[in-house]
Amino acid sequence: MHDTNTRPFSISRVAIYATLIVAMLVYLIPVVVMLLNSFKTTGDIRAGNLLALPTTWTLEGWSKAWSSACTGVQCEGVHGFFWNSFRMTVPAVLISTILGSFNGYVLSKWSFRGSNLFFSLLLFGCFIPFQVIILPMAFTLGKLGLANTLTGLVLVHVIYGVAFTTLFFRNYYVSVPDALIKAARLDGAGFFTIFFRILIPLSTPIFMVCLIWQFTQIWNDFLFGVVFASGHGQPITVAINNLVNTSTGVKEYNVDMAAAMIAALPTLLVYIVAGKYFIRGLTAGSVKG
């Protein structure tokens, strides 16, 4: 009797773990291929299997990708573009997250006439394809004197990202009891006091969700980077494309893969360090409401 009850449970657990392992391998194989081949020499890549271990481990590909690989007519590596991405991503993430927290607070706890319509229109911004806003955004940046600058690129990402951060914060704050806000009002707390003293201490999970979401979206963006920036002001995603498409006679796949790994490391690090907070924030109400 005991075996009959536990056998289906054991089989189901094996099936679940087997499915997870297969899914993990499918997702990890491209990363493993890039990582292994980034440590190979060019001759080793031509002579061996993509999944084979390097016969000689070398950092030559990483060194060249960072400091001397050609990204078009310039052969200065991707290090300058890497720091461009940081200078673009960090302020864009912080500004869009802060604006989203204020918007979400107002729309959930300080409703005004037309607030639902305002939220619906803002929510509509989440579903507007990137390509639709390229021309009007280019016109706006030109009028502001921010065309082909990192500052203009930051502004673009803030405008496009604030719709998502507002959605996340609004849905999270809806789950905070209204009685808590009303009690604070009765005690004389104002708009900013309630926000900074009551909601902010409760908002760590949703802040982490927005920071991770925005960092990933902005860091990995290619379209805005190639359209609204140029020359030395482009982000690393554009530099990777230029590096891969630059012909220098011999195709150095180890350099291409090392450059791709360099571009991917920040987002991987963010998920490794803060991934548990991302899941916690989602399950705490950030996708409810």
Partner chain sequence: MAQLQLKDIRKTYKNSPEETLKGINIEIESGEFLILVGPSGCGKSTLMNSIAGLESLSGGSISINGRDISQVPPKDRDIAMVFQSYALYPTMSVRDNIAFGLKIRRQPRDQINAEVSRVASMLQIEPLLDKKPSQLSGGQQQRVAMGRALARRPKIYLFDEPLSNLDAKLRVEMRTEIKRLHQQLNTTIVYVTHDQIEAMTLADRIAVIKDGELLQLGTPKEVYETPANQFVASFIGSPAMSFIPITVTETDQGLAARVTGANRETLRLPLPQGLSPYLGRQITLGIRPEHISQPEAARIEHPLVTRAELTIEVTEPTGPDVIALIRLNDVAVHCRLNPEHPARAGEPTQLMFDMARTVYFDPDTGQRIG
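Bear in mind the structure is a predicted one, so any value in this text is a computation, not a measurement. Each form is matched to the other, and the largest set of C-alpha atoms that superpose within 1.5 Å is called the rigid core. Residue numbers count along the first chain shown, from 1. What changes on going to the form predicted in complex with the partner chain:
- After superposition on the rigid core, the Cα atom of residue 21 is displaced by 2 Å or more between the two forms.
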The other form holds:
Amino acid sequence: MHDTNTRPFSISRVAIYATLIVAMLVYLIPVVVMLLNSFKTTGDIRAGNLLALPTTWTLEGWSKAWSSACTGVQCEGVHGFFWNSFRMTVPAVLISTILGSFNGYVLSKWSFRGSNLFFSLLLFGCFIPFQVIILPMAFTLGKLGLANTLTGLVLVHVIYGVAFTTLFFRNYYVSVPDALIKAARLDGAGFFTIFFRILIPLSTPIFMVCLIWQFTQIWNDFLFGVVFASGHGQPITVAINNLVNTSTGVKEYNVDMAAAMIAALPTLLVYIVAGKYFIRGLTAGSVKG
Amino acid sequence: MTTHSSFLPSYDFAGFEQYIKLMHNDRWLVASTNLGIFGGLFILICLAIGIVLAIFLDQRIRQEGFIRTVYLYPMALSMIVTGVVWKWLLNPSLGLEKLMHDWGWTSFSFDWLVNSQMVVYTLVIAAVWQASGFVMALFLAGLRGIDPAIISAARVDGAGLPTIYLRIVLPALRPVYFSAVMVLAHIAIKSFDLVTAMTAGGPGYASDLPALFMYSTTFTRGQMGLGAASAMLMLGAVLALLVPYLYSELREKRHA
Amino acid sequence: MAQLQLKDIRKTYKNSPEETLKGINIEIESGEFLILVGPSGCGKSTLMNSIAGLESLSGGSISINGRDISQVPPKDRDIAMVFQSYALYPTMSVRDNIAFGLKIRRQPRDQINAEVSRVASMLQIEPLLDKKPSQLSGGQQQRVAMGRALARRPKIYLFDEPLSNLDAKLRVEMRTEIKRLHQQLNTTIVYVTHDQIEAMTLADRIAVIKDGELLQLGTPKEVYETPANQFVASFIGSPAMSFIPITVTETDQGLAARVTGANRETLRLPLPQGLSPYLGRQITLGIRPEHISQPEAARIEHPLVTRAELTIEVTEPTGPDVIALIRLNDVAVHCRLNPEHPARAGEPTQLMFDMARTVYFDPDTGQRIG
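Right, the form predicted alone is done; let's see the coordinates for the form predicted in complex with the partner chain.
Every component of the complex follows; first up is the chain already shown.
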């Protein structure tokens, strides 16, 4: 399949490059459009088309989106919701990752009676549609007195996320040779020593994968946010949706676009900085087992 | 409403009443039909685009890493953001249609977003934009995993490049189709954010999907029983996909 | 320095209908080098893991110096193990790998350092101490793995196929190295291998295991010359022993058997008198390549030695010998010939059969009968 490099300027080669570049444009244009229009004035948007450069570059849209746009009834911009998302995402990511690494260790290296069943249920947990667990989860949170709290939202994300993080770590630790564990046991290391001194130092890549995957998933979540949080406690995704779909007054598309960019920036940044781990997480998350 | 009864002491067992009601609910029928159209097209188009891009990218392309990064970045975005952008791009008075008119193609018309016959296809466009790069990544990893000796053997046997791909490489990627379809189907079934942000189910309920139906019956209209019944049907759909998948996964592992 | 006693060791895995170990009894003397050998899946690794305490027993007991340790956790058994995959801790330097067990046991720092340098100089790995395992070659990793075991000065060493991941040349070198270490330290070693040459060259005694049963326990010489049964006979020795079905008959020169060559040549093989209870019955003759050679004047007068002219089918020169293939009673049989002896494929040649050293098996039970 690689003889193509001996005739680098063949027609098929040009066609391949052309296809790839067109595809690249198609993937890029929506975000370019979003970015361009977030720097336009509302008049500019109405007058020009979506690909036109702004006649005057302005941060008006961004500042309004951040601090004074209306998201439903209140008009304080999205900054509060942006920090909500952080306050929700960071603990949920950390807790679910730590629990996952520990679960994965036990599942892969200390199999117990019923651990296979447990593993199957976990796989199942990864695939349950969110909608199915909403109602029971709402009742449980109510009983715990955590309804409509940030803690409750974090708890939901941890519970749902642990299935994934456990799988990530379990599959990673399965590839760590058992002989290593045996050697450590003979050297006198116990259950926790083996975990902290042998496995954790080996786990940097999977920690990266897991942290990034969880960050993206939780930051981007909408359903849990819209169901389990209310008013001032909502995450940014819910706020964006409210902002965009608020039908009062004149539609300010530059503000919409800026707000969408604000919601997208953290995960985009993570993707650009650590894309390698993100891709590994995606493929690992789909080729399970 | 059986599974959740322990949380609701006052609930009486109602048999299949809610399910029967659901089956006669026009909006549910539209939502399920839409899921069939949306899911089917979404999966097929993603696979087609993903496979073609993966094969093209596997031809010793310059800047492959950069191109790959571009193809895959939509997967890092929230479906809400995707929905907002595409809602705007496909808006007849602001987006693509206006662009074409500005460029002089005044007869161009693209009103799917507000056309109740076509609106479900706009969801397909946005979802494909978001997920096809991911399918590309899956297949690219699969292609890289194929033993080059097999391809050399086929070439020695006199097979041309298209034949090698069609007869040898693509059939060898069967597990990749399997997991790609699994993940895509899963995304389709639980698709809620995208339709909420893009069309909110409209016009009317022309672009409703089961996930949105479940949410709005339960929380906006307070018909909890109906919502729960629809959630259970969604679970059933996922199980129908998942059980054979898990079964084959676990069985393979036992044989290994 | 410790004596190890395995008493009626039994192991049954859950989900498995059959016993993996069916009552193994071995007493290993202090300073003895015992090799467990057998085909893969015979249970030798399970036995090894049981001694280490990494797997629990279903029955029987293990004692070190008379003290029952069957219920003692692995870290308190004072046993070190060298693994087939080396199992070096990938994130630690060579030094930390060797010191890990000592650190866990909270030994003083200067004592640990002294122990690490002692072991490093013994194995000549001082220049490697600050490297990571991934920077080492296979042979170096092997040395570090042994160093890690030696550092703790345990009572008993377990080696689980330690050389099987090395290339042929290195394997021979490390084999010698292990033997030298054993002679120098005089420690008790239990060593698992499926390589019968390793077993023959290293062991004080060999335990041949098959299907969870101990078939024979003896010195390499005993196992090689007087195998307990047909399996042991076939497993030890290369090229393997050939097995020829023969019928015991009485002649005026004593017991004998008549066999047919590839070209219908018949020859009469004298048999030892001990086989008289089997007169008229079919038995299996076990014959090693060195039992058939070029005629030698010094040996030919022995009553149980005979000569015949047979057609050679294939010759395989190995350098010191030529392995020639002949056919007796339709069984392919290897002979070990001097390279000077004229032997060409397809041509007849003079061969000497040393029936004083061959062995005989009951064809039904496979047990040796003489």
